[in-house]
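Only one chain is shown below, in structure tokens, and it's the form predicted alone.
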Amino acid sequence: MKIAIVTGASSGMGREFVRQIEHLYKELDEIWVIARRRERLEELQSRMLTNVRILQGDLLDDDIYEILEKLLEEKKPNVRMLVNAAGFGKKGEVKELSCREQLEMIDLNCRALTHMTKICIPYMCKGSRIVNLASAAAFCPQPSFSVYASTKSYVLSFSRSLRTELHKDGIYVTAVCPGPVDTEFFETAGKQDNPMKEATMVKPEAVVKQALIDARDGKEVSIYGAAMKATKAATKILPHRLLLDAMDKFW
């Protein structure tokens, strides 16, 4: 049985990955979706042509990993694609945000992604893909988004090194690094009052389409749009101290 697994599938980028995967990977037998909100997953399931298996659970709890491990052991599927799309950000300075908010960001964006990847790798083979949702925030530290940007730097670094480790097995890893995307993300992150981010906001459909094409082509990093490609280039050329001072002043 050939499957794809998508976390954070009830909304935003995760949901869009589920919708588009079946059109690009037509040989899939099932798509396994993981998220907390069952009603959202059931609504998504009803719209899909590919069979969707719902695994309701919170990636901040151990139970969902036990459920997934048992199911993988029972079905022994060929995991053709793993999309780690679950995650969240919270705007605010470190001294302002609660410890719980900041530690949960780290746990979901880093720990859960790593745990999911570790569980799924034994069921992958040559030609399988791992797609990790990072962010353009991974390219440079960001004041008032310190923890979130740091978690996404982890995702980018982890994806790059894992890609090298799995190269001999024929498994490809792609880190997706979008800028601002028009999803529910900002309902949690906080009001988006940055004119630059408003101007570069893009639709999730376009970002996911590019990400799946880049994953199919075996690319290391997927970046949608000229603005974010220019951002990546700037963070390589300009000193981070200069960029941090500019963000602190104008953002």
Ligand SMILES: NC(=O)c1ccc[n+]([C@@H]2O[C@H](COP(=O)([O-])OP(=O)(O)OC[C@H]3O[C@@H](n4cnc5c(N)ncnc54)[C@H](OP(=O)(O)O)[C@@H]3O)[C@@H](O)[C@H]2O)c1
Second form
Amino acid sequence: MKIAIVTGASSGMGREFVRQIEHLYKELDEIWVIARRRERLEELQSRMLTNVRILQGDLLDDDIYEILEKLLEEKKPNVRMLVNAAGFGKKGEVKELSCREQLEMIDLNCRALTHMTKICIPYMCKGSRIVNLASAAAFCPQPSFSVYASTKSYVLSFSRSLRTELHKDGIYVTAVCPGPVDTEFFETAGKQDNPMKEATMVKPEAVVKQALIDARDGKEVSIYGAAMKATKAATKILPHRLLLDAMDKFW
Ligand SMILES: NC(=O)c1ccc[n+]([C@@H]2O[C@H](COP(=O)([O-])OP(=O)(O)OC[C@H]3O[C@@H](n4cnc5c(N)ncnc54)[C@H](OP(=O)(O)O)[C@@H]3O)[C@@H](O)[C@H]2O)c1
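Given the form predicted alone above, what does the protein look like in the form predicted together with the named molecule?
Up next: the whole complex, starting with the chain shown before.
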């Protein structure tokens, strides 16, 4: 049985990955979707041609990993693609945000993504893909988004080194690094009062389409749009101290 597994499938980019995967990977028997909101997953399931298996759960709890491991052990599927899309960000200075919020960001964005990856790799083979949702926030530290940007640096770094480790097995890892995307993300993150972020906001459909093409082509990093490609170039050329001071002043 050939499957794809998508976390964060109940909204935004995770949901869009599920919707688009079946067009690019026509051989899939099932797509396994993970998130906390069952009704959202059921609504998605009802729209799909491919069989969707719902694994409702909280990736901050151990139970969901036990359920997934048991199911993998029982079905022994060939995992063609793992998309780690579950994640959240919370804007605010470290001294302002609660300890819980900041630690949960680290737990979901880094720990859960790593746990999911570790569980799924034994069921992957030549040609399988791992797609990790990092962010353009991975390119440079961001004051007032310190923990979030740091978690995404982890995702980018982890994805790049894992890609090198898995190269000999023919498994490709792609880190997706979007700028602002129009999803429910900002309901949690907090209002975007930054005009540059408003101006560069893109639709999840476009980011995911590009990410799936880049993953198919075995690219290390997927960046959608000229604005984010320019951002990446700027963070390579300009001293980070200069960028940090500018962000602190104007954001
Ligand atoms: N939107 C942006 O501007 C942007 C930019 C760059 C990168 N990203 C990254 O892209 C990824 C997807 O974000 P999005 O924009 O699509 O946001 P979103 O619409 O808020 O989706 C987040 C998904 O994560 C799931 N999730 C959150 N907490 C969870 C938990 N504890 N356990 C299981 N699932 C959980 C949510 O489902 P439930 O609530 O149903 O559990 C939801 O499906 C994230 O990693 C985000 O950091 C977003």
